[in-house]
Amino acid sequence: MDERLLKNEEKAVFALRALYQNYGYLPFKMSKFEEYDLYAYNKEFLVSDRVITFTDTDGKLMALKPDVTLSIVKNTQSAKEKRKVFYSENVYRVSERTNQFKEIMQTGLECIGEIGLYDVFEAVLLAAKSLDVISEEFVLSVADTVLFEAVLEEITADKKVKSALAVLLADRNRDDLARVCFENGFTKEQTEKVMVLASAYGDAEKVLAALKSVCASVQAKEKIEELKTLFALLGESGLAGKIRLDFSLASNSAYYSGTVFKGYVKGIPEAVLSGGRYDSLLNRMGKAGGAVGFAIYLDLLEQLEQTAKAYDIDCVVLYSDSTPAHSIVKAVQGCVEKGERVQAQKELPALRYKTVIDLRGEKA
């Protein structure tokens, strides 16, 4: 099969499968249906609680799967032995763009068991490598919900105020953050911590140094050192320049319990990858140990396809009757080897194209 004829999402599935297998992840295959109770009892861990349901022949209420992670955790018997799986599944959930149910191709991986720093590093590394498979122009944003909560706890013990700060920090809304600080009579030190969190974005070394200068709790300091180690390890991957700290991600602590990350590629205005540690889900389902993983929403890659379709072909090679045949072959082959769509023509075609290679001046 010619890989160039595959859609972006289909090419990604093949490449990602090989990547995950190289790191020892085993394929996981789930049923298209699960009992609805699985999702009803754990709806806070779903992207949306709107689920397609039907009654099975035995009277049980079933659901078309809106999520894969819940099924993987449900089917994990013991945390004594680390379980590493990857999947490529279709899930059924409401699209944010159309507000209608849609079949979405999703791939990802999960590591369940006694989770340590290396496992978190490997998940973040594979998230970055996965984005690199999709596009060289990507950014992976990383944060830590435990550190985020520890800093908020240093600022205030008031749950309502912390909740309000978390919402504003997610948007990096400095004006409204200043207003909340003033209205609650925050000291200069408290306000400084809020503003440092609001600016906690970008180069890991600088962000962590700023956080360290205002943090006092043992938990916060330990998490800062852990993140330093994580980014030092990522620094050896060759992809570190595309991985940044961004604490606007850390406000969703209901699901994640530690490292959290999102991935973005040029040409798509929303995250195509989302993941992190989710020990709380295991605890909720009565499982011991921890877990870390991520999912890639391959349906979003359709937007890259639409961008590519702005042109019918990438290059036109123009030639005349006197142009040497080997020159035409060389030009066309050069384009093909770069993955470009190319046509050799004597006249400019009525097509949308990016570039032209004009060989009409060459003669034998």
Given for the second form:
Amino acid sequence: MDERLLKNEEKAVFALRALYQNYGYLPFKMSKFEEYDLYAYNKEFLVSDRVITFTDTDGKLMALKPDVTLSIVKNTQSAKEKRKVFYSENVYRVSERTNQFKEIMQTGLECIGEIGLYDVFEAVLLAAKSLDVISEEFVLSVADTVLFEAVLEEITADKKVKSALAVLLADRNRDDLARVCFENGFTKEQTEKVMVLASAYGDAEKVLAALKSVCASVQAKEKIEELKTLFALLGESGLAGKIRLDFSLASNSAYYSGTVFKGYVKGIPEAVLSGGRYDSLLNRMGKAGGAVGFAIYLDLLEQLEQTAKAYDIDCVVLYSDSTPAHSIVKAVQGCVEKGERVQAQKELPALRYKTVIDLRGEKA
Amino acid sequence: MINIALPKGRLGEKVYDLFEKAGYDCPSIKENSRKLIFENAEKGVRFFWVKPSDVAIYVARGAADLGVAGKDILLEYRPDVYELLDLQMGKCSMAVAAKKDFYDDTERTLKVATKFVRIAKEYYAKKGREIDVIELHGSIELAPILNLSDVIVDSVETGATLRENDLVVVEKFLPISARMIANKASFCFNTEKVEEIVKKIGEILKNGESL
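Return the structure block for the form predicted together with the partner chain; the form predicted alone was the one displayed.
Below is the entire complex, every chain and molecule, led by the chain shown above.
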């Protein structure tokens, strides 16, 4: 097969499928529709709560899938047995930028059951390997929402102040963070913790050392140790230099409950991969256990630079009404056998082409 | 190369002076020309002028790695960007203004004319006041004069325009200043370069050096 024929996203889907199957993830195929109730009850777990709905023939209100994870969790009978699946599906949701519905091509994986350190490690590793498939120049940012919450709890118990801090930390907005600290009469120690959180990105070892030096709670300390182990394991992957800690992405704790990560690829101005641990969704749906997974937004890959195509087709076979049909067939066939892209036309088309075979003068 | 979107106008020129002082100069920018893009390959920076309200779009979409935008624009449009530095320039306040004889009759829905719909809605939602928002794109001061609205929500610097139109500030509720913003993905790949720029400019601001 000629790889040049494939678009970036198509190439990625093939390579990712092989990668996930290698690690024992099973393909999961699902219907495009889901009962609307599923989304109505779990709105906070959706990127956007607006979904495309329609009434099915039996009167049920249905929705075009805005999300894949909810359906996979719903279809998981028991979380006792660990379940590993991957998918490649289109979802339909409102784009934040255009405020219009968009079809989004998404691939990803989910691991549901009794989740341990190894499962989290595997998910982060596969996220990094997935990005590596798309481009060598990638960054995978990792954080932990439980550690983030624990540090915030150490700083203040005031919910309003905590959420104001979380928003500013997500924006890396140090100047306004300093203002909030001042306005709330924070002590030097409290302010220092805030500023350590604001600088908590980059090399994992340095970030964890800085957090360790200011954190006091048992929960925070345990989480720091857990992250240390995680990064030590990742250190052996060969991709470690591209995996960093970044606590600016830890403030979305409604969905994620632990490790959270986002992946960026050079040349695409937004995150192409997003994932993490989402035990709270399982609890919400009355299922025991935990879950970890991620999604890759393949439609973004069309923004990656491709070698600009100089021609639309290689050859135009020009013929007239008097040209014998077998001459046209022969000329087209000749091009196809050489692997060229060819069009038979009576007039030169408004396309970019390399050569022209003119058969207009041939007569039977 | 770090692409920097500067807001056209006096604020943008002041911001460029800051960059110049921090060592990221691009002398051709001061030549009187119709050029829109200016580059200093040696320093690894490229500046371009855009409409102030468009800066955040350029940065969020990655056409610029860094940019300078007002806090009002950031609060209104919520672009997904990092807000790395308060440049302490272009200072003003988001304020409610009305005719001198304005009395807030809480029995009626308050008619609010503004360019900043989200900011106005959030401000009045916090107060629990029901409002009818009228979105305008310019000459907001006209609205209360012609009884199109009871009040306006707008950014106010000196209040001169308000005074000239016999309007008064009812309440200033949000301090505004220019912020240096960064594209999140680009920040991941240019962390050191961007941090160096932010650090140098931050130091100049901290030392209060005159520009």
